[in-house]
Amino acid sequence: MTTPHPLRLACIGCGARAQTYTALAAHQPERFQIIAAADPMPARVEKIRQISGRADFRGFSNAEALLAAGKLADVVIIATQDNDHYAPCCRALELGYNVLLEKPIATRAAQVLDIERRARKADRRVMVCFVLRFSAFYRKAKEIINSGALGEIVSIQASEGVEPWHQAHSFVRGHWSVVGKSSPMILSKCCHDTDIVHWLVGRRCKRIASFGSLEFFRAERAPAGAPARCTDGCPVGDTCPYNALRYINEKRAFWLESVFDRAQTATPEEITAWLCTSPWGRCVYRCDNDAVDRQVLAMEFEGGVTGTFTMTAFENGRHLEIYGTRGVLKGGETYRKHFGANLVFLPHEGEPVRYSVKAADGGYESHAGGDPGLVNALYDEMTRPPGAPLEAGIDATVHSHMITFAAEEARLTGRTVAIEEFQKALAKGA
């Protein structure tokens, strides 16, 4: 349906998020302009220009100098790392946009708070990408749920294999290694789980408690002789599955692209030479990390229905289990894998009832699928009657941060944490 009034889009990042979301934008000309993007990589910003396709386009080093300019857009797509999301996000509010925030909503449960606050006041509407509320995998579950199939939910599991290369690359070698330079892992990669959780049980969290640690990407697991880095010549280089001269060959695409602006065109000696300076080129055990490699949340909503998290580096995907007192639900990746069926439910009476999604984009169900769900709801969303209520925003998406920081706040004291206790502390101390 063409629409009169497109949505003018500005980023303030362009790395891979802000470029998905913007060359999705771009196949909906009637719905998006994408007029502006800030980032110091000028060659990530000449991506966004090209495309938004546009003559007029601006392009800016940085946030501030974008805000600077005052309002441009209707939405700004703000896609930076985790730990400068707020500061934008509150000039933005200040000026009049309208945001697209990149999860999470900021690496502080203070400024979470504070921004949903600032939201309000500002009578401004802040979407959070939360794309699992839009995959075809996690909709399809919510809507057998709302069917009344299961009965009344009991009790909810749900993993996440962030899968071992993925830890290697971005919590071990990458930009969310070091908890206090980034965010604890529960929520740099896993408030999409307890927001999902959250979501499709429909009712919010009241207690907490949370084990995990780091134990495998450690200094005294690194094989005899292995160097500092992979490009010194390890002993078992050959067969070790984090080698990061992989980055030259099969794990070129996506993995080396995220890091390295010439990912696709670089020779094998440049990508070495890169390597032996990066962060990328470490030995997995000879690095600075402290993000735990395992983790595992038990949680009681209101109810009395109960939950567990597990999020591990050693398993890819992610899987879900749906206890109801009319039957079943379970599904994931191995299921798709080995059954051919996304979902599987169980009557407690009655033949199994299978079901296969698709993702909008053709891509991985429950998550990439998501993307394009997120786009394609985006203008729904910010033009909504005033009062309306966002399916991802800030209000129904805050909880779901808390349940990460007290899930947090749990493991490192090894004590139940009363979350609505934990918010109301946290607001007195502001």
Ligand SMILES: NC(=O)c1ccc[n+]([C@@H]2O[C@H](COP(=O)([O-])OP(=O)(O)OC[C@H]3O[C@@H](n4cnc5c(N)ncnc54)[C@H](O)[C@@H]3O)[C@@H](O)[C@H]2O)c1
The other form holds:
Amino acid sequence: MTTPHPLRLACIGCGARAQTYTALAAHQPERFQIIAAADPMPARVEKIRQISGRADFRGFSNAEALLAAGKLADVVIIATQDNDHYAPCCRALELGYNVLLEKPIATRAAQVLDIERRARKADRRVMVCFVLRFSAFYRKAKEIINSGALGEIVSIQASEGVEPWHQAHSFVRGHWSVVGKSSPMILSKCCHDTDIVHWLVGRRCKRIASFGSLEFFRAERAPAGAPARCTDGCPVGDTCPYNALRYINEKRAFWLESVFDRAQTATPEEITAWLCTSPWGRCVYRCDNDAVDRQVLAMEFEGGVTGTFTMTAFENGRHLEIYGTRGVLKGGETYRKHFGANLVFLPHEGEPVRYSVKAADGGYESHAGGDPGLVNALYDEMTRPPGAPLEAGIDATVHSHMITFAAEEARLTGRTVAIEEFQKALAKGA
Ligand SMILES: NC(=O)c1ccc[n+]([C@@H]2O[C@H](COP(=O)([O-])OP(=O)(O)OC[C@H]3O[C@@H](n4cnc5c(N)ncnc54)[C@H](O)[C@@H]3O)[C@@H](O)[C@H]2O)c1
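Now show me the form predicted in complex with the ligand; what you just gave was the form predicted alone.
Shown next: the complete complex, the earlier chain at its head.
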């Protein structure tokens, strides 16, 4: 497709995600120009300025200041924390921006529906950062399903193993540990998964039931004598897998980096001092967390397709099993690590077929190629002819969010929730 000009991007929130997307976009100067960014942390704005490589780059101290400057670009990337998606997205739509919006769309179901309504009214495009839709693994799974090899899909079973350290870092000590201040874990962590499940099945979810709780990261599970902080001389520090002092060495790259800007340069003493007051220095059994550490969803899709999804702190990576009338497709992290293939198709009669997929960037990092895939798709999504549906547009992804809100309702009430009625009731109350 020919284009009148590269897409001009402005960025609200200059943290980890924004830096990933803008760095990928900067590699394609014929398609993207990064022209402005906002963040209360000047060093982060500076980082995006450097990534942009532009002398006319404009930096702002927050979302409000950038949006007060009028429409500076074609697309605004909203990559603030979850609770701070809604307000800048509404304002950006009013200003006539198209939006690349980090997931979740918003943390309240009514806000999600409101953004959908506003985007439609403003006739603007909102693309949601469901990077897994653009990853090599899930694209291959979708391709195999679309080939008809499985026959008719009957059931799907998916899981996400959050991994114990990740659970502790994000959902016990970190940003998403207190549900009332953030959002239910099934939304914050697993809206990717509910999105992928209904995208692969190709049908909407009608009814949902859910069970789950916080059982492990609780005060009564604390080892005898464990103090409030790992820096206070814990008697089991040497053997505890959650010892925060691990941030100094093997958990410095990525984990410490994601919450402490000077992670790469700080001395061990400086990190220890930081752990003495930071949430990430707390004993995992003595935090104020209430996010679940396990949850299961049972789903009924249109046409009687059934599905389950399991989220657990105590496994690593995503797994998938899709049962069809002609065969079964299985795959995920365990297959990749131990069986030399990412996906295996097992026809009910005949020989298995193994599939290995390579992420666009050659590894399983960057969400298995989903990050570069998303940035590549951003250009096409934003330059499609008017009215053409987007692959990860708001219309296609609100349902993924409604599944999570309905799941949480089901978990808390013990009821089976009919999603359409649940959504209608929300829309009435909005
Ligand atoms: N798509 C994915 O796979 C994926 C993966 C991880 C995180 N996320 C989501 O991406 C979002 C960002 O995550 P992150 O890890 O980059 O977070 P982050 O904390 O690294 O970055 C958020 C930034 O927003 C800035 N900010 C706060 N208030 C602001 C304001 N008023 N105006 C402008 N900037 C402001 C913060 O200073 C921070 O730099 C979150 O919603 C998160 O859930 C998505």
